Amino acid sequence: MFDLDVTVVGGGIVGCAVAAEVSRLGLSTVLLEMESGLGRETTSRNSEVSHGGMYYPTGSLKARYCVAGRRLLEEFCHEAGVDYRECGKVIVAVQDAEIPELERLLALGQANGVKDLRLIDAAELITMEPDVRAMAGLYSPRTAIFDAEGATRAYAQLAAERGAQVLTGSRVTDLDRHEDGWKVTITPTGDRRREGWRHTSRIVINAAGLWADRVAALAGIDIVERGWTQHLTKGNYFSVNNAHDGRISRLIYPVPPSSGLSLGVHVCLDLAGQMKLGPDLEVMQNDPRDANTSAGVFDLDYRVDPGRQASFYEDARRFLPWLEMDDLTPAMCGLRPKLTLTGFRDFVIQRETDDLGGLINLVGIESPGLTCAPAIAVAVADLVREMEQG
């Protein structure tokens, strides 16, 4: 026997997407988030946009996950009334010979089944976009910004009301081979002061985030072998003097660099319209995990170095010729979970067998995690449905 049917290790939107959609099986969960609340660490420190899907390879689960949860996400937040809004995207070439780059993006999109896709000339991009200079454009539509821990709140609550618990200031600090499912190891995290517990679950499902990889070492799997080590990189961010506000009324893109790690430094706006440029890609010395307090929180560095301000500047005035180096504020960053830090690595989404049966590993889930979460659930429900069936 045991205590529960499933464990969702982690509280971000694919945590609590992932225990909403589990626990419409009619299955007994739990959900475990370290933090004192959820949606702490990449959900909350990003772009918040649902991305339409059109930089990621075909058949890849980057490209089918975003694609299916850009429409699942925008259902839900329109249920749930969590903010929602198309403002559309626009990807720009500078420079003439950035077009072609700009015409394969298209072709790509169209055939990862992105929607309304379609390439802009320079007069079309001066008609919507007066105060951004290119030679030409492709113009997402569909592409919008949503309130990501309203939407992660929301799912947490959809799994409460389908009878999930879900538990914050709750670290799991430990993975053991339990019959045919796992004994779990929970510590108290922050200043409360409780006992730490344990329980037995027939599945766990590790939708840790930035800590997935160590998720899954805990339950002695060699993440260095299988190649799941996850490099932490730093996602910068800088706001734009709001006397500025209102000039842009979409997502600003580049063209994409050509090491494919990140989509470059663009505009981005907030719900309320406020604009900032981000995030830029800076790869870490330390890994911030190590950096344990003694209450068992741990201090990750998300310090904006102010000396990065020419380089946003320079990166984004290609295409603001009005910014000024003055209009620059460090404002926040991210975390991402790399999988590579060269070129193009899936999402694991993995179930084990023999050993760690019952076990699901959710690893590398980073950009465009936040759109293709209620896609990744779906996905998972239906491994665990397999599970269940034999």
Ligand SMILES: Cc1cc2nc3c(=O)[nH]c(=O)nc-3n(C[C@H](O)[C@H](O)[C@H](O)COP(=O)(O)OP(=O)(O)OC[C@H]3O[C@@H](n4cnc5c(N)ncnc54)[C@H](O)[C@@H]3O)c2cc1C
Second form
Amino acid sequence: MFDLDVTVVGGGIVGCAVAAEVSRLGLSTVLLEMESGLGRETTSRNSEVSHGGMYYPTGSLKARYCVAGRRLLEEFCHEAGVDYRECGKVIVAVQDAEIPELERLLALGQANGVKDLRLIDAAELITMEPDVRAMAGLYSPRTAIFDAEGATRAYAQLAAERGAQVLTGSRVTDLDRHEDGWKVTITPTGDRRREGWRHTSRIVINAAGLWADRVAALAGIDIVERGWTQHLTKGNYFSVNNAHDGRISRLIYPVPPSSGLSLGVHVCLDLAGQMKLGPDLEVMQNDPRDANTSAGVFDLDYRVDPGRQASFYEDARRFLPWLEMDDLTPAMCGLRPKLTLTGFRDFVIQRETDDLGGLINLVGIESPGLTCAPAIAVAVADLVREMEQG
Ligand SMILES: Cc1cc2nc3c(=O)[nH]c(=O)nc-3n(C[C@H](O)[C@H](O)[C@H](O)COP(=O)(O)OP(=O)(O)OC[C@H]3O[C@@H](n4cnc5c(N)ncnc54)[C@H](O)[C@@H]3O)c2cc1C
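Mind giving me the form predicted together with this ligand, seeing as the form predicted alone was just shown?
The complete assembly is shown below, putting the previous chain first.
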């Protein structure tokens, strides 16, 4: 006899969307988040863009879930009253040699099912964005910005309305085999007066974001052998002097770097209209997860090196000729759980079998993970349904 049907580990946007989707199956569900609030890690440290889906190889999970997730996210935000603004985006070619890359992304986007993409020339770009200089652009009118933490809380609220328990300050510190499911050990974080506890759960869903490889290891998985080690890389942002607010009305991206590891430093707009640049890609020398704290939650290194200002300035000046170096101030950063530092790797969404049966692992959920979250949740609920049917 199990205490619970489903335990979701991690209260970022993915875990909360999964809990909302799974709890509608009528299964007793708990969501466990180690921080004192939901969405405090990567979910609140990013560009908050609902992406179109034109960058990823056709047929990959990233491409499929991005296209499906964008639509689901837009619907959900409208229904739940979460801010969602379809501001649109332009990927710009600053020299003729970059135009074939726009054409490649157009073809890839169309093959992936991205709607309303089109190439624009320099004259049209000037009428749309008079303060951006480029030779041509790829315009994606459906790309949007949204309140990612607000959406995360709304998914958690929906899960709670459907009967799920949502517990913060609760860190999963062990996963042991129990009958056909799992014994889950929880250590409270923050408030040291609370006792830890154990419960049994038929199904455990690992949605632990930056920690997903380590949670998989708790269950006895050899993450090195599976190629599931997550290499944390920083994405830094610099804010632009708010005297320039309103000069740009769409998200402006460069042609992506050939490394394939990031989309390149771009103009981000937040819902209040403030402009920032980022994220770049900084490989970290030490794994920040190895730093210990006494409170049970680990302090990750979210400092932004002010010395990166010059390279942000150089990157952005290519299409924002009016920008001055002292317009930029270090703002914030997020961490990406990368499965490779060379080229493309897809998300891992895996239902385990045999000795690990009852466990579903979500590993390497980097960008476009916000956009994909609702589609990942539907896919995970389908796996749970399959498990229920034996
Ligand atoms: C710089 C940057 C920019 C990005 N921009 C975009 C963008 O514009 N659009 C987009 O679609 N995507 C973007 N992404 C990607 C997106 O932010 C992530 O893919 C997404 O937030 C991942 O959500 P998550 O729920 O998987 O992870 P997280 O938000 O990290 O949530 C995982 C949660 O699990 C908890 N947890 C971990 N271990 C345990 C444990 N043992 N017990 C209990 N709880 C635990 C953590 O505290 C955390 O809250 C960006 C990412 C970065 C870094």
